[in-house]
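Encoded as structure tokens, the following chain is the form predicted on its own, with no partner shown.
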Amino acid sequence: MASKLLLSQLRNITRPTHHRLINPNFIFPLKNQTLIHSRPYSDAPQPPPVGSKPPPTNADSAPTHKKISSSLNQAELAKFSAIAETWWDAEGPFKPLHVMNPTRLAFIRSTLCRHFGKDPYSAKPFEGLKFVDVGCGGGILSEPLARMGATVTGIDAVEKNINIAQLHADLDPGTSSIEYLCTTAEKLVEEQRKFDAVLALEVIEHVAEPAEFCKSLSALTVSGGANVISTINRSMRAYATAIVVAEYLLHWLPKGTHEWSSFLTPEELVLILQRASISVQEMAGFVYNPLTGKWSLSDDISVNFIAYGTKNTE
């Protein structure tokens, strides 16, 4: 029953020709836990996979030492290592991202400058406000955030993905101000920073920990400010093409870049958000045609989809 009306719920919040929001006093049912996919992202302790190493004792890891690191995954972490002289290469491993920009940056345009009350038509509808871009990479995001007048901080875990991110903003006095760190959402919480809006996008496929993740996201997010999050659908038609079709045939990423087993689905999305005090607005799917090269937003969500939701207020 609940998985029915998380199902309606989602018909009601994913992005049509019009706009349509959900109403922002709706608490999605928590009670039938067969929902969650069993993967670490819940509280409880997860078994290790086989094969792997044993969970290190109590007296190994410090309460403050987890608290930072909780979300990250040292493997996806290397696998981004190691290509991060291409972010900038509009042919290279990033560019599906690359021809994705346009979209993401329409759909965060339109959601944003609704929330926040600004004129999307502006030039720099964002400005006076105070964005965190989480997995920044080499910030083909962050940039054309802080063209849009928004004051930008870009972090990310990779040193080698800051580095680049910083030489490429450095070239442009329009991005050279952005504040790009080598840290986690988690240090950002423990330094008690806040923003206006925080935004993680193909970001939390890779986190070893997403409901942790998305616990710091809020936790960095102002009462009331705005969250942007995209990924991939759990589902089959997306291993078909995020997968199979992507890495494997057109080679479009390095082959091992995405993991099925670590998509989630729009419903389980939804719900470790509601549970980190952030309530899903609004939800749109993009779609690739591949005669024009383009992507287009649509209510298709079964593959890449994106998500604006607002902080509870405190």
The other form holds:
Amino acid sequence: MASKLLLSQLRNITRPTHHRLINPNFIFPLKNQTLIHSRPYSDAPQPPPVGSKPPPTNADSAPTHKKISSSLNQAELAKFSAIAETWWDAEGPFKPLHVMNPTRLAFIRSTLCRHFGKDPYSAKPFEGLKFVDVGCGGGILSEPLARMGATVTGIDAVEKNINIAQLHADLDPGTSSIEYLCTTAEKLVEEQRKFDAVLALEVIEHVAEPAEFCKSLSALTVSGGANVISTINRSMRAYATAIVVAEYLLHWLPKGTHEWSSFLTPEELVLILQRASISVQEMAGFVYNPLTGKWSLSDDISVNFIAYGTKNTE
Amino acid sequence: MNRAIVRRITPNIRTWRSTLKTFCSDTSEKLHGSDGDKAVTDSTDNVPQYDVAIVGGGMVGMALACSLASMPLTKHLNVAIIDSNPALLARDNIKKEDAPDPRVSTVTPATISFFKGMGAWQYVQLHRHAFFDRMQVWDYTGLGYTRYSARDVDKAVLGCVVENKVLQRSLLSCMEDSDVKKKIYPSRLNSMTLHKSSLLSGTDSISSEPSGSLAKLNLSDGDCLYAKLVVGADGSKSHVRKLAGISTTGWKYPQNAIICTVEHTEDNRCAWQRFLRTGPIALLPMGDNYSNIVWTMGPQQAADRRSMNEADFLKAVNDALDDGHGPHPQSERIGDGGILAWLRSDETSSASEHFEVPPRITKLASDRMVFPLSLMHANNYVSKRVVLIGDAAHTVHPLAGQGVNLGFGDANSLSRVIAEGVAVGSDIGEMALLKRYESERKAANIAMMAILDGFQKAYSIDFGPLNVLRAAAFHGVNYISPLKKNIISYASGEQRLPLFT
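Hand over the structure of the form predicted in complex with its partner chain; the form predicted on its own is what we had up.
All chains and molecules follow, beginning with the one already shown.
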């Protein structure tokens, strides 16, 4: 099945390409019309891929491609905007994220408490620390972090997401202090903001240039600060579970949410982070038990995995 | 002329009522930069906000509050306890010379360790309490009996009998000694609404149920308060359950229970239960030659027994325990060799004990109280921002002394689930978290209720072959050690489910 897909995609590359008319009601493209596109792992600029990509929540391609890539991003941002109201619907398209949230928060809590030397039994261990949630979406991660005492800044490139996040955070006095900004990591770097911990969960697989993205994340971190990145492994098992099963069989995610070629393997992630002066300290995987319907942390990083790294001290 | 006066007064009343409403009305402003979970009383608005509002300050409600107070992750939570019982605020201590209250509970070893974990058991030990390490169960047919002993499962006690007011007071003292933020509201809950603490406007309204709304509680004395989570611990006729719209399943038993305290001449460290035609009678040791009687029978008989004079009642009790209703069971010949000796090789020590006659009751030491019995189970334990624990969620027949222990199990489980929620920064009132508590407790509670109901039905029929079957069951349990050990450890609360744990 994968080979048939590859063949059809190769055929698409040789055919003359065309821009699809962007219809806001037509949310995601058919699988066989998307092009295979290579992820630019080197720093040399690559020609921008034509055809729709899963929506990036950070528009950070290299400056020379800004004109073409911004129009592309608008299309994808529109797609994400269309389902923005459903962020906090625990049974809606974002249900997998809601179900997985406590598990990834457990990992974040345990690693960051150790990193900052905080008491793991305290109810608000992150009091006095500045966190930034890059690609915060509706604030699913930012709100629990704020409840754990951190001063949280959430950024996202889709304005509707920021509005939803702000509205939802205002409902609870414990989270109404979260600062939500509709911006990108690069712009924050330009503003020279620094944070004790930078988190980018389930973002890097939607980004055009992961290497640049990691450099921005690193620039946002204070020296000796922490980074947490989570994504999906580029493995056959991940293709089978995260794309085929989750999108096509169980309909957990809208079709086309993820592009298998955008996934990163743990080794690649570690290398990119190393080049951005972040050393990965711990990595863990998430596994889903279909009988109990619960996610748990494990050593199995073949599908979903999360990495915690520290910024090298200069 | 009078009509004109009336017309002038009524508008005033209306405006007065509307101003009263605005005092208690929604806090529409968000509280900026607040340090999270303090009971914030805004200067413009006097409605306090709590994290957990426990409606019902009985044993189970107080156990939840005490458990939250004893864990480091949940110590900081603001708890409001709503109960109109004046005993909660009263500072008078329970004196040792007080007559033993007939309202007692048997606490299982699992509950004892729950209390010890919270640091509340030391307060219970200051008052009257009685451990027992033996139990004997038989019925009126005299065909069989079973004796249980704590030594069968290598433990020291099978349970402890404590007065309800002692349990409640100990939990309260334990909470007061810790520096947890709590407030007791001495009134009843009138109504409850789910309320958004800020206005959502325009097209960005969240379509499905937002988890960000708070619950607003209106009390009978006019107070209002907000809470992230409302816990219904207000007993079998739970008002919280009705307000949350949770339906129940169950039926009334055609039986009432008489409870009273009696005195006897000899010391008693054994729990006795005899199943009669109309229902079981249980004698539970309370220490100092006192014991508690729980006698189940039909409603008419219960009313008669309650109103008869003391001497007649004592005679009826002694009849029920020993003399009347049927013969004594025969003790098995012990040390019998023969064909089946190899089967008895790892018998429990209690299997070799003879049938004993319960102590003779000499005096009535308290009033007789009558309670109707029923089985009830709430179809859901949780609803938006509402969770039920204890008798509000389930009631059972008292024949195995499990009712309040199930409630304590609920309180233990809920406090642990809340701690896990706080650890990952969740909103403690969100459904995903509460559903975890429900899935943990529902299975265990339903299993126990089914077993107890089965017993109640099995013993309410007087039919020859069924009597023989029950006698066989008595013998079987007495002599098959794995079964006996399993029963003891399930009834002690060490096992959650009867078979597979």
